[in-house]
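A single chain, nothing else alongside it, follows as structure tokens in the form predicted alone.
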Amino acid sequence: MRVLITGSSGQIGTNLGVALVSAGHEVAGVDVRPNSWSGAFPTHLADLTTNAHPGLGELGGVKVGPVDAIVHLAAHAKVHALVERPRGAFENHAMVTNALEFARINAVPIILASSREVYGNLGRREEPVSEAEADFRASPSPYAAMKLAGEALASSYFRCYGLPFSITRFSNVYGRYDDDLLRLERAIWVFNEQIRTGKPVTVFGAEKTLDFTYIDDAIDGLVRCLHRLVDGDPAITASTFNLAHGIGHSLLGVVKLIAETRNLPADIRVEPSRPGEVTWYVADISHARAALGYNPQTPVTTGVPRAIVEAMTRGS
């Protein structure tokens, strides 16, 4: 199987590409920047927001050749940054459009990466959040609104052109290849750096509780979905899956876990949540369990220390 991955230089894209190559598949990556993490597969440099007119085997003005499927991960991923610059959300939608056009023209199935942000702020509750609960009227940010718009566009391509697709909604994926703060400020690594350097740790939202997903679990679910989609499994086509761990953890608890792992104190300062941020989310992963055989193995209490120890080994 030959797979095209957009956003292939990011955390999920790099891990997915490495996993597929290790399993004997071929990968073509497309990203706006080179891959600084791995050379396991080629990266075609292209900006999918401009000059992106897909053709046979062509995306973003570069020849990628024939593929069996496309996994679209490319996006501006800083939610708060897109509150400040909402045009970035429009650019995300342009990327989705170009990826879908590539899939349609080349007659290949596509997986679109979405986010738990699409559920908005549902408030603290007892029951996990199922896929059916996403509602554009609850979109907390331009980023979330455009993620939902991309999902709707994929659905229209299925109805108009018969294009097979699946949606995977990720939630706070962390672990390997995600600790470069110059590229993307992820909460775990911001906290880690503040604790490591003895600076105050700022937590936006005293009660903020989220569903953190270790990278290997996210990739396992994504690969399972990819194989079934390419095989034409009707249970996968035009379906949406929460790929998370299914258990919520507070940001304050994660900070304390990092501090314990490093055996360092944490000077915690709590500020109100920022505009556009989701304050509570725990995923219902029963659909992914039933349809994909998805079974996440790494809880936060194991995954965060593992990620921090790996960073410490690298000297960061």
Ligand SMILES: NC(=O)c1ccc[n+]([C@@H]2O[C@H](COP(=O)([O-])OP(=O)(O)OC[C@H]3O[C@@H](n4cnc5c(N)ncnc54)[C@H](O)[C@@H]3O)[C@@H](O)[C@H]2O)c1
Second form
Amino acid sequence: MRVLITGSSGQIGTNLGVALVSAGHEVAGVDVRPNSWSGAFPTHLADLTTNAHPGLGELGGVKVGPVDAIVHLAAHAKVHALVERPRGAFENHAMVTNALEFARINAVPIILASSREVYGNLGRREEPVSEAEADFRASPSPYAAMKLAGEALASSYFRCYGLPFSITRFSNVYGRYDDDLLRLERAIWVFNEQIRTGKPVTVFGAEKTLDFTYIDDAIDGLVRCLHRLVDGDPAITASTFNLAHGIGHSLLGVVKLIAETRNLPADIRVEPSRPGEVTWYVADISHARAALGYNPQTPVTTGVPRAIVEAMTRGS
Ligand SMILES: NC(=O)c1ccc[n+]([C@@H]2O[C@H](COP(=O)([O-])OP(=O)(O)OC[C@H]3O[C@@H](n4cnc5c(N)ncnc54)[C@H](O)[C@@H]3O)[C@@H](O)[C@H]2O)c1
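If the one shown is the form predicted alone, what is the structure of the form predicted in complex with the ligand?
Starting with the chain above, the whole complex follows.
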């Protein structure tokens, strides 16, 4: 199959593109930036917030040709950055709108990347969070609000135009093609850099517990979803999936894992969580297990050391 990936120069996009090409599929990438990680597939440079109307085989004013599906990943992906600049969240929604229009005009199924942020701050509890618990009234940030708006728009396209779609809600994906700190500060790599350089490690939220997802697990779930959506599986169409590991891990624990792997001390300073941040999340992944055969393999205690060792061999 031939797949259009938006946001193809980012972490999930690059890993997805490389995985699809390795499996014998063709990939057309679209991103506002060239891909600095891989040359496995072509990248069409386009700003997807543009008003250039999608056409037949055309998105963001560039020709991408016919495709069998679109995976829409392009976004400003940092939650706190969009608390400071909420217009970025509206830009995210403009990109979703353009991606959905491309899917409608070209009559191809679409996967939209969403986030565990849509659940807001549910507070610490025993039960994991299931897909039905998202509620726009609990939106903790402009990023989350616009993710929910994108999900709602996809539902409306399904009802108005019969457009097949799936939503994949990711949670703290880490592990490969994600340590470009100058572009995007992801917690694990910020901690790694602070520990490596002997600087104080600032953790926002002493109790913060999140569901960290190793990249290969996230990509496995996404590819499973893509195949079933393209095959027209009714259990997948218009369905939403938590793609996470399904186990919570404290941010402080992650810092300790990084320090142990590097065999260096961590001078930890704890600050309160910042506005808009989710402080507890553990995903219920039973829907993805049942419908996709999703079965994440890599717990944080294996995945974080693996990611750090790989980074150390690259000199970071
Ligand atoms: N990685 C995670 O932990 C995680 C968690 C929850 C949700 N998500 C969602 O998954 C998707 C992919 O995340 P990621 O971690 O790969 O992010 P990323 O930042 O690595 O990749 C996003 C890509 O979108 C591109 N982009 C931004 N603005 C654009 C524009 N105007 N036009 C074209 N491209 C543009 C960026 O250049 C970037 O390459 C995003 O929608 C994100 O919100 C990711």
